[in-house]
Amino acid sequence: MDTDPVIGIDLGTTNSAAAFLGLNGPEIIPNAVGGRLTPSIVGVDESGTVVVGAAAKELQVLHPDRCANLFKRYMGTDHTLTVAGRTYTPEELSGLILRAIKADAAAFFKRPITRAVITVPAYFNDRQRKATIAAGRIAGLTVERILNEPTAAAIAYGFHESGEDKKVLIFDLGGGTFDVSVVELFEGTLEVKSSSGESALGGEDFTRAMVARILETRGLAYERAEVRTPKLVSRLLQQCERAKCLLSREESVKVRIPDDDGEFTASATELQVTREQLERWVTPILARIELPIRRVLGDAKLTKDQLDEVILVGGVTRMPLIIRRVTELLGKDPRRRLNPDEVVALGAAVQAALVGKSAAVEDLVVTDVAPFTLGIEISKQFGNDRRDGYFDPLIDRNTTIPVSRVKRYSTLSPNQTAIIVHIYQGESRKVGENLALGEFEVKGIPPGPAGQPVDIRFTYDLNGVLEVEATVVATRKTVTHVIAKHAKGMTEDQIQRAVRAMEKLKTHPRDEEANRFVLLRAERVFKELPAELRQSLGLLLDGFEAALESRNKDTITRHREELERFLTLFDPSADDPNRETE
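This sequence as a structure, only the one chain, the form predicted alone:
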């Protein structure tokens, strides 16, 4: 093992995971409570202590106002989330998840971890990628590479199947994002041909659709209930998430409906939900996968019949509806040989080994593509009329990266000494329908007739981060811009302030995380149990809390294990231990 390990991290919308390349291939790094996945949830308990992952997931059921999740969807925007009265940016919350993963990896390797490869949805734009890098820096990590999630999945499969030549479509539908990529494997090379997707489509949308329909049976609208009775919605989300996963194996399940305070009373009603109902509720959402699939095949210049294999990635792809729909759209049975929850992290571990120059992957070559078209705003002449607002591409979508392209433009007016370069990302011929990434001014153009030349160069690196360079041809003066003005996200000063603020947060050491998780879980279960079992759990909790006060490690471990055994037997909302989490 290298003295300075580089780990791969799948920073997910609903769950995150880390992995490394071991002697037998890529392996998942267990977290503080022994799990393979870390829920992407951050909370602050009543003592002001920050909790992350499994502990925060338990806290969220009883205190949704003290927790934040799904913040990956807001990366690279000005959106903030309030947790227990304090405002956080999505980058800060993601940084807390990454810091917890970093601590877990350090405990696993028994040495500091400072370097990582972090995955993002292929359809993440420039702002979102920079925000992910900022989150890594907040967590104290050097982000060696930003890697597209479908590419990571393809790497994981390519690593296990090196030597095979094939064209593969990677269908990646996770908790919060959807990506689809076509990759080609040949002679130890993994070449991404095209990528498409949506950055706000996933299993969480299916869960919320179920919650919304159940709330309708009580005459409630989801948005109104979320404001007026947040504990009801939070508890119902937990119940529906579990039900959704169970319906991948069973034809029907019962969903308990809590009261407005999120409690399950003796008279709590149960609603029978069938797989057929769930499929009917989510079919309109699932229709959004069709356009990206058509686009990715068109960009790769392939028909569905030319694909050798279709690979499913992401926990929600366990749903029979997803499997059927993908089969119908692509004409072949999709495969899922590796755990769909873990495959992205496993691929990131292989990429991390490439970064770390591991001999185990020295023969593997990976290429990726730009998921969006990138260009600038220009004006066009129509007779005597000149119109602004047109998009001129410099880098077309699905161009192999890294790439650098230059185009020559010119001034429009006599004696024009400056131009403003407006940078956009998208597929429309009009900039108004594309995403504005930023703008900057180029000064110092010598006075003269219209038509003075200025060269604009776009450089798109392996992380999917764009640099724009403008050169005044007459003077050779160059202006370089890494899209800062008007671009949402964090400045360098903001990142440094976030790092300092995180150091001051009251957090539990890693070895106490398992204790926090068990306490929060037990508090949640206590409210769900009948009176005769509450007494037994109360005694166990008293003993565990006394053990924590004693600070005796052996005593704490003994009482925690007793408490865990009870919870394993009597937790009414426990996930099926045989289920792979989404």
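Can I get the form predicted in complex with adenosine-5'-diphosphate (ADP) as well, since the one above is the form predicted alone?
Just this one chain is shown here; partners and other molecules are left out.
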């Protein structure tokens, strides 16, 4: 009797991927539009239909308000996200991604897929792991195992079968997070000995730095431009994201600069950016990888010379600069035979096959770390503007607990005698996107000029209890506020309710995904083209929409292919910067 295949899934913050164990080792399962990675983005298009992955990424360029991303950061919390007027839990959004992946795998194997191994970061706590299992259940998947991402990377490189004991450092730089772990193979068991990182450090920061420097050449400051010309900034972010990836294999690329409304008008300018420039721009950000590396080695009680191997994970490690830096810092050539943004899914696929044969590799994790960044709201000064709503972290995600940190703040106005401390957890720069944990008032600040100091101390213990203490420096008076926030995992009832709610959502049948994707992409490209080309694209789009109405499969395919040919020629983002070049 043949049992159902078990697939491996990397449910990532930026991108997700699925894989299975083939005859020649693990292989990626392509998605509905032929891609190897599925962007972890969920959107709702104009017809009120849910779109995920590549189509949602296209939708996000023009309608960011109709899309949700980065929801992995909220797994295991009460934080919900609103997309086009409806509220979703992070489990539901992850469930929608998993459901699309399940459908892609079923189409690939031509049989239903119901079982999976899903990976999570090593620092995920019990609640976050349960939330991941719930997301799988919502998608109709039985989650056979939860596997730590660094362990999955080690498995993908075959360390579990090496026979000898080994110590491996996994360096994972993704879209928005940096995770570094030491994994040890000991008597056939893979154990995450220590894990560290930075919750807000990743490829997005590199893209933002690039945008900031380009804006600078036009005399604009990023923070200001974000407020005054948000469309210019969001379009430029999209342009630079792509340019940044291209610069991993090209020495120099052109970046098109839209006008203040984010439009590429006839007068749109182009700027040549070289790899060397990009490297110079991101070097200050890259300095932040050093401390976590030192910490992870310290926590594992190892020196870098005691490491047997270093593995690169995460799309950003395709950058030659990162490979050089890691080699310098650790004194070893890192392993990078496998695509860094696929390696976790590949390892999950190997584990999945072993689960199918009841021979899974034991995977342990021993670290106790703060699962989220904790901090307070502050305001920032930009020229003459003072703006509220910024998040100032006191305890970084991934900090080993118990931990206590203190930071000095000061009053903003003359004769201010009280402040309200707003406490948040989360990974965003803006408190609006983080989870409010509570607030309290500190009174009795002596009247005087602005700038009266107040010390805020955060203490986080092993039970997840957060104690916030504010001390008015002048009087030594202290106020203490305790938060023991225990968001419960989803109950069986809640999961079943979510399953029914998901069934009611309007979605496109899988074989229409490619049509949706091309349609949304064409609409984006339309806005980027000069008038003469817009006309031709407009005609093709009209033809395609009419074809979709006709519901005739051949007509639809013919029109879609025509449209795709046009896009290949005129979409400035047509070719994949990470396409395999053999």
